[in-house]
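Heads up, the chain below is alone and in the form predicted on its own; it's given as structure tokens.
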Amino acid sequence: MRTGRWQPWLFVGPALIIIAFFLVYPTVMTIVRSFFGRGQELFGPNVQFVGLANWKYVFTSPTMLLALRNNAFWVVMFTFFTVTFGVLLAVLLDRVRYERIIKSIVFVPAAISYVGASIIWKFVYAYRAEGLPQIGLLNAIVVALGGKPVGWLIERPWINNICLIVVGIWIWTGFCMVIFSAAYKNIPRALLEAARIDGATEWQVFRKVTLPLLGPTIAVVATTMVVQVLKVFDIVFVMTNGAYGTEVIANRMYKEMFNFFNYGRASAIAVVLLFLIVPFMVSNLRRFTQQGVTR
């Protein structure tokens, strides 16, 4: 009996130890570190306990308030457009003759790294003063149409942030499309045909039949997109490094740690980012559990 009682722990134990060492321990130490000042060593002689000073900086500093605002803007815009475009492409391309080829083309950006995609789009947004040859694709088109070149990445407060969000949407739309396409193909065609036979238009079929049946998938994908965008870093770091009002939470955390060597502030920012992400992750896990029970 004793052997049987301990036997499961022999299998689960190594995994729990790994999780504790690589996840639980760093999380706890990061939280503890957020109450101390500068210095890499937590218990070093030059590290001072600063209490809630780092947390006060996170929620009162103009720089951090800007980063929080930008992250909120990213969450709304990025999530809405990736999910919307993903659903529309999945439904519209389902009847296209060359469906697989077109979907493969749309999915290609998802296979590109954030850094690679950021460099590509940095050339697209490249800006030179009026009168000089424009090497950026977007400004070359603007000038060819008789307009003046625009500094897309330096026009604050919203144009440059929207330009950065476009890069994220370009990368993740293909991923969303693939998930929605799989869910859409699992919808019984009899339901769609029955709605059409009853006189429903294609828009009514989409709004009253397709969307409700895709609801659980939309919720999961939207939550996943929120988690992804809350920790956005690479695009901002490569294209603007947070300049011109484009700062985000993860990029600020990087600067505090590796540029200013303020590990206490960086830890506080990391914990805030963790607290923002955890509810969405828990929501996804609960949804997966409920779906498993239902099945």
Second form
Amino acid sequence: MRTGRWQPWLFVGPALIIIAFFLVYPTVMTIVRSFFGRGQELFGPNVQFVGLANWKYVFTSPTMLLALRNNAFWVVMFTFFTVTFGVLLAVLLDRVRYERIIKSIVFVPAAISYVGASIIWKFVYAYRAEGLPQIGLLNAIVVALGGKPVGWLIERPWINNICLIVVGIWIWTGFCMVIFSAAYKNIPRALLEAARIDGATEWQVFRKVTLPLLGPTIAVVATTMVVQVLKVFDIVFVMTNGAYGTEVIANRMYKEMFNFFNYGRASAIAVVLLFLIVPFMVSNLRRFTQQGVTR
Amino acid sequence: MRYFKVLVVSLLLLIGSVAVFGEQKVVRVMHGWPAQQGEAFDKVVAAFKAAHPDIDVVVEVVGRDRPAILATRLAAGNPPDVSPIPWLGLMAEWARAGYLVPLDGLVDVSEQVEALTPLGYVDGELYGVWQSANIKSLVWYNVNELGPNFNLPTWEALLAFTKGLAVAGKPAWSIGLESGAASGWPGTDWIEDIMLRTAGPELYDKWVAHEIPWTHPAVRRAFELFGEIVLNPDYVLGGPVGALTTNFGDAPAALFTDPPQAYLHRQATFIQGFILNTYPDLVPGEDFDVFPFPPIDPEAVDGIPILGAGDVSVVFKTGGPLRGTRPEVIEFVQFLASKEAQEIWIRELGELAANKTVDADAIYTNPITRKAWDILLNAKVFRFDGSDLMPGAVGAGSFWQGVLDYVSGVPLDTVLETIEQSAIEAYGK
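How about the form predicted in complex with its partner chain, since we already have the form predicted on its own?
Every chain and every other molecule in the complex is listed next, the one we just looked at coming first.
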């Protein structure tokens, strides 16, 4: 009986210590640092308490408002399209003979790093002056169809942001597809057959049977995608570095921290990012545990 | 017992060596030049030692974070005796804090390139002795297209040439503002060059120190003159979008295609390496050449002002009879600036000399470097690249971003107000 009291702590202890040291402590320090001014040291003699100045910057400066707006746009577009394409590919490819090959091809981008993918797409979006040979795939097509070359990464406010989001969708659709495909194959065929025998059209089967059964998986994948996209950094950093109205929260944090050495402001931005992500993480965890209970 | 003996002997040795070194004259110098340039500097040191066998020179190489390391050493009270530094802002800061030895009357700077000399002074006192310089105010052209010794000596001539080509349907300029995460910096060089030519050096200095706002008419005019070229789709290859999407290193290549896609390119001396990388067969001086970026308002500034960078030697107060330093240190600094020392290593350093009496034919074997030397010698005004002197949040942040915003069509008022906002925060005034 006595051993039972300390035994759990013995097992959990090391993990708790590691979490406290590598997660809780930095988080608390970041929150504290967000109330202090510029400077590279954590709390050196040149670092002053500035109250809510960093927070005022985060929520009122045009740069940060733009970054918050763009992140919201990313969340909506990226999540919607990765999940939609993932579900559609999973369901449709199930009926295709070369399912495995096509799925492998769609999944390949997931194996490419963000930076690698961004460089590849930078070439796709490349611009050359009108009349010169276009080395960018997209502009080559546009010009071949008789159009004028477009500065895909320059045209604000929507074209360049959409072009960046496309890269993210390209990377993550394969991942979503694989998860959905596994979930779809877990749906008992009998359910689908029963619906078909009852006279449901294929659309009705998809809408009324498949989709509801995929529901929990969609929720988990969508929240995972939201968490991924809130942190988006590499694509923007490599392709535009936030120029031309494409700034996002994480890229701004990087700039304030590593380019301008304004640790206070970078900390405030980091905390905002953390608080934006926490609700999604919590809902994801809750869903995982619920599923564990029901199974 | 045995250990005790060893201890005593080593202590005696230590005391003895201190006594010996105490008599020997030592100059401690800290520099940041990497391998090849550092070796070239060692040759200068060797020549100095050969001429002064009684003086030892201790060289310390600090390649990274040298400002921070120097600041720490100053705070701890053991800076080097001499350090060549490329940061004039820090020199002024240290001079005012009393860390530096005023060199008036100690070091003779009469052989120094005239345009450089004023920048060695802080509040009327000499603190910096020039080592080397490089220049940015150059326009590159293809000799096979425009002929040898091509020059557009005035802004009017430059605009007329640009318009003439535009009428013929050809863009005159190739501009590349893309540079990954540092995109925009080539545009800041344009604006600084124009600002120096329209507002003059005094206003330029005030602008860099944020003593005038970014919304000042002079700053606005510099942007507008840059815009007159870069925003005109007929003047620039690919128009503004072309300028924004072209990498700075790729931009000069357009001058050498057949037929050429553009004719002029404004960039610092380093771009020669990029040209030769793309077209290894081109011969500098024969196939491509440079002329100085022309003056704009002759009333604002005398002659052709030059934008550039370089190293100045500063002497730290480390104790001694000469205003806080020793005669051997002054001897060494004087030697670094001499014709003899400069001829030993300036070519290997890959920069321009700071001593005007050097044998130019001997040390500048590359005709373009030679031309740059002549441009520097003829200049009356020299200024450092302003964006390098500004706080990072402006000089490597909102200024870069502002150039990109302006070229991509954001109204100039918005651009300047945005930079001004960040400048107020960054300078704290």
